[in-house]
Every structure is written in structure tokens, then in C-alpha cells.
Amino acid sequence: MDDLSNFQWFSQKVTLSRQDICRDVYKHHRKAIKIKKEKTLVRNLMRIFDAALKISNERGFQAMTMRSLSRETGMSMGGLYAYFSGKEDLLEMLLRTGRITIKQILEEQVNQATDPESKLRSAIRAHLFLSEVMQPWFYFSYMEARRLGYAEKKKSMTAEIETEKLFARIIEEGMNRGVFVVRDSLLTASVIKAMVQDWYVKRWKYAKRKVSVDRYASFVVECVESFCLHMGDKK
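Since we only have the sequence so far, can you give its structure as a single chain, in the form predicted in complex with a further copy of the same chain?
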């Protein structure tokens, strides 16, 4: 799929799914949400999410006060509590929406390719482009996940393991078919994930060096293929 070579496609997908997400949030947090008109809910919830991500990614979620959220959204503190029952609740919403979006979009991408080589390439590129479009969310989730309550922590650990398994399965398939060198597939998946994560965690670094997603993606693919195929030359 040619669209994978840039992230426009992902960007559209993410924007379009915003309505669905809000409906889902409403379903799961009905008790807490006092807003009845869907249009108002969608508009303000998005404002709140964007503001919360912005503030949290600068100083941390715990350091984000309701007052600063009020300032950033332009809504009053009292008004904010019509959209969630408390900070914990907001956190849960934020994490949930991200997980759902990612799942929806990645599922559309899965198994578009057939051979292990192009599957691996697609998986790496898809992850990178998605994390580029939703960078604030990925960064937030990465940084805050491990300091949450037990339940949320577990969820994010499971998500991490699942992503790795996705890569590991592709690699194992390649090994079984004899196109990839036989090595520890889980460790290989881990280092791939580490490289993908570096893109959204250290974005300031790559921005400063003017490295684009496309270039980074190509580099990671080259690196992984060289390891899996033991080819040093460009393909």
C-alpha cells in the first residue's frame, strides 16, 4: 500500500475517528458526564484532551492542576467537572481513547502484506507513522503508564507485550520459511520496539537534526532487515 510511504492517511484516519471515540467515552463514563448534547461533548472533550496532553507532557500528569487545565482550555474549573468526575477519571478516558484509536487503525493495516519481509516492513512503518500522528498520546502513555494504579498499569504492560508479540510472530514466520536468520525472536522484537519508541520519546532530538519520519522509518527497516536477512547492502 503506497499510502504507507507518508502519514497523511493515518492523519485522516485519526481525525475521522474522533466522533466514534467520544461515543465510546460517553458509553463508559456515563455516570460522570453531565453533558447531554453530543456536539458540545465532542467539541469540549477534544479541547480538554488536547490541553491535558499538552500540560502533562511538559510537567507530568500529576503536576497538572485543575487550575492549569482550566486556563489552557478556557473553561472554568466548575465547568470541567461536567465532563469527568475527577483527575483519575480523566486519565482513564485519555488512555482508553488512545488504545481504541490505535487498535482500530492498526487492525485495518494488519495482513495487508503476505510475505514476512513486507509484513515486517509494514508493521514498522505503520507503528512509526501512527506514533507520529498521535505523538502526544504515545508520549503521555509511555511516561505516565508506570505510575498509575495497578489496573491501568497492567493494561499498558499487556499492550506493550502484545505489540512485541506482533513483531515476534512475523519474525518467527520468516524463520520458519527460511528467509530470516534464526535468532531469539522475542529479543529481536524488543529491540525493534525500542527503536520505534525512541522516535516518539526523543522527538526533540530528531526534530533538531531535521530527520523526518520517512527517513527514520527507512533507516530502522534497513537496520532490522540487515539483522534478519544478514544483508549489509541496500536492498
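Numbering follows the first chain given and starts at 1. Definition used throughout: the rigid core is the maximal C-alpha set that superposes within 1.5 Å between two forms. Keep in mind the model is a prediction, meaning the values are calculated, not measured. First, how it differs from the form predicted alone.
If you fit the rigid core between these two forms, you'll see the Cα of residue 117 move by 2 angstroms or more.
After superposing the rigid core, the C-alpha of residue 185 moves by 2 Å or more between these two forms. When the larger part is held fixed by C-alpha superposition, the smaller rigid part is turned by 11 degrees between these two forms.
Since the one above is the form predicted in complex with a further copy of the same chain, can you give the form predicted alone too?
What follows is just the one chain, with no partners and no other molecules.
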């Protein structure tokens, strides 16, 4: 069985250090954030992010007001402005936080595997499990993508392409070793990405059918391997 064997294991063993991520956000927005006490800064940033995602996923980011964010966080509007200059600044913080986390965890899990088959299984499972742990962020980033300004839209598109390239590099490594038989590694990677996205975009559908993330991950891995592997090498 792979080290990255199930969602429960992933949740327990993979540390998504929100505190470290918030500290990174502070470093990037040092000039805008007026709070200097680290403990207070980290705690309130997490409250703000959680509240902004909750409101945005219910009503849309553009419909969110500073007043509604103030009510959800229990912070004054003046207190909120100590952390960001406006909604666009908050949006950049939210999106950057997610991108950093996903890139870091995906690469970490893939680098622990030693062969192309294990790397591909780990990449698929890690991406799906991340989308479950960070479901509000994934749904937010997908739904808000079409409303983003040019700069943020370009960053989101680049992040999606980078994930596809990660899958493609693994597939190409397998092709070079004679393990995978694929005509177009990048197109195959795009299809894998689409299968992963279906989980967090249409989560309601799988919940209604009582499909767990473990079951869905295993199914996607089986589909991809049946397409990529030599028939004689399949176990």
C-alpha cells in the first residue's frame, strides 16, 4: 500500500500549518498589515480568511461587504483594515495562501515517491485530499476565477497549468522508463486535472451518492493507470 494511502492518514500526517502560511502572508504584505504581535496577527488572519471564504461561497466575493465580514469575524471594520487595505488586497491574500499551500504539499508528497507509478498515485491522491481539507478555498478559487482582474486571473491560470505540468512530468518520466504508454503527456495531465476538479466543484453529487474521497481517489488512480500502464505490467 502507498504511504499516501487514505484521507485519514493524510489528515493526520500532513501538517497544513495555517500559522506558518499566515506568517508568510504577513511577510508578503508587511507594509499593509499594521498589527505587529505575531500571535494576534496569526489568529485574526485565520478568522478573516475563514469568514471571507464562508461568505464568498454563499453569496460571491463581490457581494461580500466589509460590514458582513465584520459581523462574521466579530471584528470591527477598523480592526479589519489593520490587516488589509481593501477587498482586492484580501482577495490577493486568500488566493496566494491557497497557491502556496497546494504547491508545497503536492511537491512534498511526490518527492517522497521513488518511481513514476508511485509518484502519479501520490500526486492524484494528494491533490484530491488537499481539495477535501481545503474545500472552501478550492471552491472559492474555482468559482471566482472568471471574476478576477487580469493579474490575479493570470496567476490562477498559471497555478493550474503548473499542476498539469507536474502530472505531465511524472507521466513523461514513466514514458522514458518504458512504464507508461501515452501519446500526449500534457493532454493526459489536463484530463487528470479535470477529474480532480470534478470532486470539489460537484461535491454535492458525490455526497448524494455516498462516494467518499478515498473511493473517488482510488477510482481516478485506477482509471489513469488503466490508460497509462502497459497492460502486461498491471497488477
